[in-house]
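Just the one chain here, laid out as C-alpha cells, in the form predicted alone.
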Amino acid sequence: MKVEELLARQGAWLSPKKFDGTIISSRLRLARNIRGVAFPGWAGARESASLCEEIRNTISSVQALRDAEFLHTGDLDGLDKLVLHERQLLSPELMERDNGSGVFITPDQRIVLMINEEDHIRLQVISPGMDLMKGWEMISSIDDELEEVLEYAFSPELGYLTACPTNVGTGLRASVMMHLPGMHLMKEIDPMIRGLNKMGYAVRGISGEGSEAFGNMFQISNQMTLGYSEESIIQSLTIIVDEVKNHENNARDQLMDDKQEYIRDYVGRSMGVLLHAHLLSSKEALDLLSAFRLGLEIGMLSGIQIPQIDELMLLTQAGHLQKIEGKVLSPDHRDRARARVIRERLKDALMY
C-alpha cells in the first residue's frame, strides 16, 4: 500500500454514520513488549531488524490484521510520514525511526499496529464517535491472538511491562477527541483542563502529546494505567466525556440565549475569510473552520455537511495538501494551496 492510496479513503474518524456534533472520535491503544528483548530505545540495530520481522511473521496468524499493509519507516520518506502522522497512524516517536521499525494498517485505517515505536508493539483502533467499548472488545481481542504467538513482558505484581513507567499494568491509553468552541467562548476551557489534570486524566490537542489544541478539538485521555483494570479506565473516562459534553452542549445554548449576535458575528466572520481568503496558515485555517463547523450545527449555516468539514480539517495539514498538490510547497506556496482548496470546498455555503 502506497501512503497516496490513503488519500483516496475516508479516515476511520470520519464516517457521517457515527456523526456526534460534540464527540470527533475514540481511540485505544494497547503497549506491549516482548520478553527478554531490550526496549527499542535500548536495543541495537540488529536486534530492532530482528524483532521487527519476527513480529510481521506473526501477523498472519491474527485475523482483524490479516488484510493489514505493512509500510517499512525506513522506506518512507518524510512528508510520507507527515501525512500517516495527521491522520493519527503514526506517531512522533516512529516518524524518528528508521531501520527496524514499520507500521502495519487496516484497509480501514481503523487498526494499526506500529513495531519498536517506544515500546516493541503499539497497537492501536481508533472509531468515529463514542465507540470505546466496542473498540475495546476489538483490540482485546487481537491482544489475545498475539499473545499466544508472542511472549509478552509481564509481571505478576505490576501488570505489563513498558518502556514509560506511566504506561505499566494495563498498558492501555483510551482517548476521546471533541470539539468544544462553546467552552472556548465561554471561557472555560482553562478551568475544564485544570480539574482534569487533578483527576488524572490529559488534555492535548488534534495532534496529541505536545500539540496544541487548534480548532478547539481537544483529546481527553487517562494517563496512569497501573492499578486499574481496563474496564474501568474505559468507564471513567465515558463518564468524564459525558459530562464535558454536557458543559460544551450548556455552553452553546448560554451563547444563543445571551450571546445569539455576538455567535453570529463569530460564525459569519469565519465564514467571510473562508470563502473570500487567498493566503491561510494551518492554525488559521482550523480555527476559522471550527467556528464554521459550530454555525453548522446550530442551525445558522447550510449547503455543507459536517464530515465535509472534518475532511477538510485533515486535508489542508501540511503534509496532505502538499501531497494532493503532488510537490513539495514552501509554507507561503502551501497557505495559497490551502486557501484556494477551502475556497472551492465551501462555495455552496449559505448563512441564515
Given for the second form:
Number of protein chains: 2
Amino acid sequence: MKVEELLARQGAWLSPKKFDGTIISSRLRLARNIRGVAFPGWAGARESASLCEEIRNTISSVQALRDAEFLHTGDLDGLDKLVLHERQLLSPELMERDNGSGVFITPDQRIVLMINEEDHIRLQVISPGMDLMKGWEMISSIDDELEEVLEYAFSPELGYLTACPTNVGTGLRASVMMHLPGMHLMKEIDPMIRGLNKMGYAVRGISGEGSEAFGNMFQISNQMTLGYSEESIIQSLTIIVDEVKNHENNARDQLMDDKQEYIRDYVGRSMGVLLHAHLLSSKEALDLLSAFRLGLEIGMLSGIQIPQIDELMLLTQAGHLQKIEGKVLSPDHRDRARARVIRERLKDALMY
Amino acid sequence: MKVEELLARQGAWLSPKKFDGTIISSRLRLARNIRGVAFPGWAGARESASLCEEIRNTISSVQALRDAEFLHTGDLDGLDKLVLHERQLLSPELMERDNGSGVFITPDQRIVLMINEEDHIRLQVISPGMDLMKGWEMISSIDDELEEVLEYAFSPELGYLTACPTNVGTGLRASVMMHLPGMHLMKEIDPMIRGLNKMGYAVRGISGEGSEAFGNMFQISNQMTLGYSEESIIQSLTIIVDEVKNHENNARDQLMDDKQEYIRDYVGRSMGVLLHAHLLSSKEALDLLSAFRLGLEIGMLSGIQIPQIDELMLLTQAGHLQKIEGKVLSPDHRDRARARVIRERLKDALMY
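With the form predicted alone in hand, show me what the form predicted together with a further copy of the same chain looks like.
Full assembly next; the chain just shown is listed first.
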C-alpha cells in the first residue's frame, strides 16, 4: 500500500542534517485555480472528477513531480488520511473529500500538490529548519513549470484568484513551525500571539487551522497575501520568526539564570513520566516530549537525538500509532500503545 | 545532642520484622492527671515546672522507663520539636510549650511519656503493624507501675479525670495508622470517613489532629472513652480496622481485575516522578511514595523494600530533612533536598 511506503520513509523535514533548536520547519503554500472552471466548492461531482484527472495527467510530466506518487482521495480510508494529515501531506479540507480530488507527494515528502482542495491546486513545499528563501525558489520554479501547461485564473489587478478572499493576490502562505517551551514556561505565549495577530500574522498549533497548541509547537504564518509581493511576505515573516526566536532564547537564558532548578525539575519529571507511564494521551505525550526536547537542547538530557524526539512526536499521533500497530485502536488502547512506544524509544535517555 | 541520637536510630514501629501491607502501626495512649493539682492549662508556670520535676524524679525509677531519655521541652529548639513530632514522639500541644514540660522516650521509641501536655501525663505505646492487644498489655502494665508511685485523679463514677471531657473515663485513645491507596483510587475514602464518624470513630491524616491526609495514610481512632471498658474500645477498633482492611483489599482486587493498566500507569508515573523530579513538596512526595508503596505491595515494583519507603516518608518530612542536611532550610531548599534524598534512595527501583 502506498501510504505504508510513505510511512516507512522519513520526511525530509525531519532530516537530522538541518536542525535548529527553535525552528522545526518552514512551509510555503501556493493557491492556484484553473481559468474558467468553478472553484471546487461550487463544482459538481462530475466536473470535479474530470478536472482532477485532467490536472493530474497534464502535470504528471512536470519535472519536480516526476517521481511523485499520486493518491486519489477516494482510495484512501480514514486512517490513511489521518496519517497523511499528521505528516502535513493532506489538509483537513482534503480529508473531508473523497472522489474528484487527490494529492501528489514526492518521495522525500517535501513537495505536495493537492488537487481540488479549497482551490483547484494547492502546492506546498516543506523544508527542515528555517529555509523560506530556498523554499520560495523551489516552489516558485515549480509554479512556473505548472503555468506552462495550465491556464491559471489570474487578474492583472488582483493577482491570482482563489476561492477564499484571504488568498487572493499571491496565493502564498508562508509558515514556520517553532518550538517555544521557554516562552511557555515564562508565560509569554499569549502576549506573543496577541501581538502577532495585531500585526497580521496567524499563530496556530501543530495540526493546522484552529488547532490547540500541543507540545509547545506553534505555526506562525502570514494572514494576508493581497497587496504584498511574495518576497516581502517572506522577508517580513523571516524578521518576525527571528524576533520570536530571540524571545525564546532570552526566555531560556532567563530560566537558566534564575530558575535552573525549576527547569531541571520540569525536564526531569517529564522524562520520568515518559519513561514510566503506561497511559499517555496525545496532548500529554506532546507536552512531555516538548519538555524532553528542551532538556536535550539545553544539555540536561542525553542518550537520545533531537530528531528522534521529533519523530516520536509524529509517531505517537493517533493515525501513525494505529498504522504502527497495524489495526484500528480505541482511544484507551491508543493511550496504552503510545506509552509503550515512548518507553521503548526513550529507554536510553540519561539526565545529568 | 540527644535528638540526633534518636534520629540515628530507627523507631521500632518502622521495624521491618513486623509488616502488614495495609496497617502501618498501632498506637495506644493514656491520659492521666495527678490528684489535687491543676490541669496544665490552668496551672501557673512555677506550679507546672515543679510538678514536671516531681513527676520526672518519681517515675524515672519505673521499670519500663529505666533506659528512657528525658527531654525538657524548654531545651528543645523548633527543629528538634518538629523532628520529634514527625516521629509521633511529641504532640502538637507539647510543641507549643517550653519550660515545665518534657518527655521520656525509650531507646526503641515505642514508649513515650509526656509530662504537662494537655494532661499531666500522656503515656503512649506504638507498635509496628496491627498489635493493639499486646500494646494494651504493655501500656496497662506501665500504667500500673506508675499508679504505685503517683496518686492519679480518679472518680469512682467517671473513671480517670482529664482536662478535656472527651478523655474522661478510661483516658484511652487507641488508633491504627492505615495505608489506603486502593480506596483512594476507587474514591471510597470520603464515604468511609463519613461512615466511621457516625459510628464514633475519628479519621485523621498522618500528622495527627486535624491534619490533611497525605500519602493515603489515615489514623483511625476511638472518639469516646467514657462508658466503655478499655478492652471493648480495643476490640471495637480491631473490628473496624479489620473491616477497613477488607475494603482496601477489595478495592485493590477490583483495580487489578478491571483497571490493571490504570494502576500500572499510576504506579509507573509516580515512580518516574520520584526518580527524576528535582523539586518535591512534602504532600506530593508522600502521595507519590504511597503509590510507590502500593506498587511494591502488589508486586509491580521491586529493588526497594517497603520499610525503606516508610522510612523515606519520615525522612522527607520538613524536620527530618533539615536535620539530615544539618541546617535550617527555606521551603524551596527543602523541596530540592527532598527530591535529591528520594532520587538517591530509590535509584535501584525496578518496574515490571
